[in-house]
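In structure tokens, one chain follows: the form predicted alone.
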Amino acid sequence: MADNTVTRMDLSEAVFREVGLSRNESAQLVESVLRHISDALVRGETVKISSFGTFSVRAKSARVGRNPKTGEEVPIDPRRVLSFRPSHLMKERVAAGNRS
């Protein structure tokens, strides 16, 4: 698998190119929209985006670790996680890109 990373500038520059926005524009609406996906999640939201995938917040309760070099129990504290499921699409595309 290659080491490849898409970045805020790789998304905006892709903006920039396909809509045809400046280079400023496309950097500010690449971050407007990565602001409302993280802000609604912060609130507590479901983010579905169409084809693509649905991100939300999960909670999981505390429980007893284990530290696995000393098999000491560690108490972990009850916090919420970010859970990415994509889409049947997704999947497909992801899939599809594995047999070429």
Second form
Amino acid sequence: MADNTVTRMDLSEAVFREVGLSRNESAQLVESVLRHISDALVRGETVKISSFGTFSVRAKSARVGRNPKTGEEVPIDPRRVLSFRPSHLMKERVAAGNRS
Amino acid sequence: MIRSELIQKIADENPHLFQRDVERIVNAIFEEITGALARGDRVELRGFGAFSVKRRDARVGRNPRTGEAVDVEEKAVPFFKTGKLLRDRLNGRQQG
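Requested next: the structure of the form predicted in complex with its partner chain (the form predicted alone having been shown above).
Shown next: the complete complex, the earlier chain at its head.
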């Protein structure tokens, strides 16, 4: 398996290659996309990107956790967590591309 | 929010761009992420989250209808871990 890390810079580069915008504007557009997705999730919306996947926010109720090192009980507050469910297409492409 | 609504929001903020270009831009971003994962690469977007590929071992599954045992091959699956900033924002804590 390749061991490269793709970052915002690579996404901007992809935008730059796709449309004839400046690198600076390409970077801002990547930022806008991430911001809009984040803002929708913070509002509690589900973000569904066809052929990519679905981000959804789930509420977790309070529970008593345990410090695994000391065994001490600690209360865990109710919280919201994000889950990402990849689309069928993405799962297929990732499985096909990483077949050993 | 769905893909077309996301495209619309970006288009509204960038009146100097053609709608079809905004569409290509948004699609290029998601395509870059999927392509990276298909190559086995990791995608790290600080503050938002990180996409990575996890291996699932081969296992013996069961056809839920017939109860018959079936071999499931080892496979790679996409995985997303929420970034700290977004996790904090989801819980009402703003960036300090």
